[in-house]
Amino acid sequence: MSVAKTSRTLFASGVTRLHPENARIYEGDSGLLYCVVDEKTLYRGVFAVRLFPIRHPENFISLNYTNDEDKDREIGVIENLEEFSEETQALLSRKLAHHYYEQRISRIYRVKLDQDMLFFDAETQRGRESFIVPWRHDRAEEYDEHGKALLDVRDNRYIIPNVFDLPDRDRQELTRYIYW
Amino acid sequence: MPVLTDEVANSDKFRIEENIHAEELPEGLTGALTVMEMNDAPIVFSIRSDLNLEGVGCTSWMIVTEKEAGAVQVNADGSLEKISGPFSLSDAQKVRTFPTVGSSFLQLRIHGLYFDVIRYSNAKRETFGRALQQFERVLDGKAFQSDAISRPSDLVCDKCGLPLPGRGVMCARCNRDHGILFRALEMMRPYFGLLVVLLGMMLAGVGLDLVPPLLTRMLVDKVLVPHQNVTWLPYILIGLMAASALRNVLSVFIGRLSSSISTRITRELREKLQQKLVSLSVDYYNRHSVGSLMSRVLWDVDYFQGFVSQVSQGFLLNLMLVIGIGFALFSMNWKLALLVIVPLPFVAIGTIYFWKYIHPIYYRVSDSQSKMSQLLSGLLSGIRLVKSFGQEEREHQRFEKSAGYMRDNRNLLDRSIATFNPIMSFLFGLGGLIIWYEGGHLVLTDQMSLGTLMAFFAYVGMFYGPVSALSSFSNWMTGFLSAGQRIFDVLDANVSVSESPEAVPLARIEGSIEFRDVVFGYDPYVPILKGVTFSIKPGQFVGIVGKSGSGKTTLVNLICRFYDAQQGEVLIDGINIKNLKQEDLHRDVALVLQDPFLFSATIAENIAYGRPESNMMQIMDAAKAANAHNFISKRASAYDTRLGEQGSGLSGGERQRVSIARALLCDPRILILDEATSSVDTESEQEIQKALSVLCKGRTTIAIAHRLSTLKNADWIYVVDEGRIAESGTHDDLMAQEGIYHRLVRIQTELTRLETEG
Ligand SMILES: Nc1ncnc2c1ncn2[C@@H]1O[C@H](COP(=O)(O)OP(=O)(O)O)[C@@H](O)[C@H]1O
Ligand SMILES: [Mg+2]
């Protein structure tokens, strides 16, 4: 079995590639996202998901819809968003924003440990806020090479994109408890 | 500046009754219906969210009337602005929550398309989970249940309002200390006599510790310096020797006694924990990781091992020493003694510094150790995978990275300690210098004898150790209290599936099973079984089919009473399962799972697990019936073959057959096969089927199978779909109905054809 042959069969049964030649994406009725594939099939109520949200947030975007049987199905994957018109890009970015809700931490003023909970006082893009994170490994996961994704008691996500971008003092405050 | 702890913890954000309002609009929303262009209709409920559809934080509300639904946002100036809707409920086919990363949408399906009604952050998930249930009821034309508001949140401590680290986890704050120390002491009660002896010996030990400096003082002042009483010399030396010998003998006894008390206590505690752990329900294990429970039994209990020695030697002994030595110092010369106290702040600061900055590095080291051992055990158990993909080099690099991490941390620790210790001893040395200076002055001016000064120094040398030990005792105590907390947490856990006091013993279960409108969800807000009703007569062979995830295993879990239904009843022999003795139930119901678990023991022991008293012939009969006898007898050690962890050493199908034999040996009245034959090849499956068809006679059998051909002979087949019984009947009935079952069979015949052709 040659390598070339495998990859060709893989390609045939793999994900559907979407690009401007075979896909038209626009905003349809009542703000829903529509997508026409090969000028044949119309999908309505489309939603977009990033497939590499950390390493390639702007590319590899999966478009999905809910079929008549109420199952979510993938229409295809946009490999490179820049191939599409500015307008489509803006539309998709707006729709993608719907799918992600996380706070990015830029400063950590104080971390206090009380009863196995870490009380954070930090700066995010929303402003200064406080939140509580259980002091457990699974609540501060790896994010990219040097970042951390904190999950607070309510499963809200707080991202530190890169721990080493924090001011020294803030980093010490953090790593005193989140040392892993 | 945002205030930490209490304010974050107690804010109303988390209180359900603040967030869902039934019947009337909450304050400030009076004009909402107009803004939302909704028709006047009685309000069913409204629910508060914390986001608008764009994901901007704000207060927003979804309002559901008897006719329509929609959402508004409350602007900073108090004005209202429409977010979505109005959606007519008569057009709505379905309501769902659509989770995305960090937030979710509540959506209505209208003409086949989902429309966003409102968006909420993860903080609101529990509240919206309840709202969804109510919304579904509204769409079904049922009434709103006030229970949705009044039932307390599962995620907040009832007492202090602090969010819990997980569903069903005890609030650490409200259970803080909470007599943990007291309970720990309580556990020592049976050893009270021994403890008194222990304390007595320690007291004597402290007394003996104080003797040598006094003898030295006598030696110097009465013999060496004045050159008198030379005959005293040997006696004083004998005295010194006797004190030291006695002291060490005492140490031996103290050590032995305290270790014997603590090992007894820890053994008791481990046994209690183990007993409790097996009695806890399956649900408890869903909420707690096996790893964390293991660490409680194995490591947290170790704190109790240290408890006796820490409290007696670490705390009481040091306290007695500090008091005894302090007394001796002050009685010799109180002014000089005051100087001894000068370095105490340094001792305290040093200890605090150590625990604040150096102790966390210990954590890092142990963390890197455990990461490395994880990596290694993963590597070794997956070694075939690594080799088959030729990834040795990459694994090597990964290991090197992890080893590097460990080296760095170890290095950091060693360097910190190597710096810390000399600084501390230098500081103590400085303290000593002050005493030399002052004491030397006193001796030179004849205000103090040389012997006294030497005795003084000997005591000072013995003084700082206990002081520093005492300051670190509080840290040990913190660790102990949290370990104790985790242990008592398990010991106090509710057995959530408990036997009713009126439970009736049943000598023999006949085997009829009935479900009456059963509603159940692992998460109470997300029902998996949505009103299941059926009945099975004794001795019937019943098949259950359905797509994966449809709730088949969940059904079985309820029959075995691993969980209790939230609504409705499960009856066996006409008796509510809650009123049956667990013992009887588990004696007469046997379960064979898709992924069979075997213990690391011999094959025979595994088969006889439920009936350890069985004789060899019975074990073989069971194995034969499960079509396992042949492959077992071909092995060198046959039935004595010892299996590795989780039954390694057998193929998937072989493990499966051993587990079937195990169930058959119990001669259960109700036999449940949950996809039990799916990893067995078709041929052995047929053989097992043959055996089963004989064995199933006279007992109720429930077979869940995705190879539908195996169910052709079933007396009755239930088709489960999305938590409901969608179809039922015999194979022929169901084929005639041309419904879900028909379609599944058609797909499978297609597949089989492909398989045989390919
Ligand atoms: N322990 C659990 N905790 C939470 N959800 C579970 C648990 N076990 C199963 N589920 C969920 O319940 C649903 C039904 O599962 P199950 O009864 O195992 O399906 P089946 O056996 O039909 O494949 C699935 O959606 C599954 O994700
Ligand atoms: Mg299953």
Contents of the next structure:
Amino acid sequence: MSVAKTSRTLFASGVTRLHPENARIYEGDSGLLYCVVDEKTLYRGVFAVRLFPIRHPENFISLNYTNDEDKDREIGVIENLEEFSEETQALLSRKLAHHYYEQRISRIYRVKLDQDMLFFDAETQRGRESFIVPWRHDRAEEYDEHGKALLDVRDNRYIIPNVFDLPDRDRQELTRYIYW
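Now that you have shown the form predicted in complex with its partner chain, what about the form predicted alone?
Next up is only this chain, free of partner chains and other molecules.
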């Protein structure tokens, strides 16, 4: 299968930009995702990947499929999901939620450093949880203007939407180790 070229590409890179005029995305009866490009090429078993999952979770979404040789291939990139219908936005958001597992932290009870690992005891939307984050700069990233995204040892994301919304003691517990 080949992807028909469209007149719009991202950054002159040759990457196909998917938008409502050239791509139709829908869910089949079996729950699989389908994508039709330029009303010519049908892709089955499509999966979505965020290219910038922390900084731009609703932008730059790559749609991919697995070809007959069992290789993942990119169909194209959705630069801005909001260009699509609410139904398509909801469908892709639901599919992405299965792929990207995130917890939102509302409290931090304790952070303990041991052998370059941070052991967290925190409150999330699922309740009180413990998780381990390697104590490295690449495991705590900025999230929006005042938030943090922590990546645990299994690459699960723990999001603090705004560090300043945490109680003072919780914020001090966090910034004792995550100060960048």
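Definition used throughout: the rigid core is the maximal C-alpha set that superposes within 1.5 Å between two forms. Numbering follows the first chain given and starts at 1. Source: prediction; values computed, not measured.
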For a quick test of reading the superposition: does His56 move by 2 Å or more at the CA between these two forms, rigid core aligned?
no
Pro167 C-alpha moves between these two forms by 2 Å or more, core aligned
yes
Two rigid parts, two forms: what's the rotation of the smaller one against the larger between these two forms, in °?
18
Using a rigid core superposition, the C-alpha offset of Gln103 between these two forms in Å is 2.4
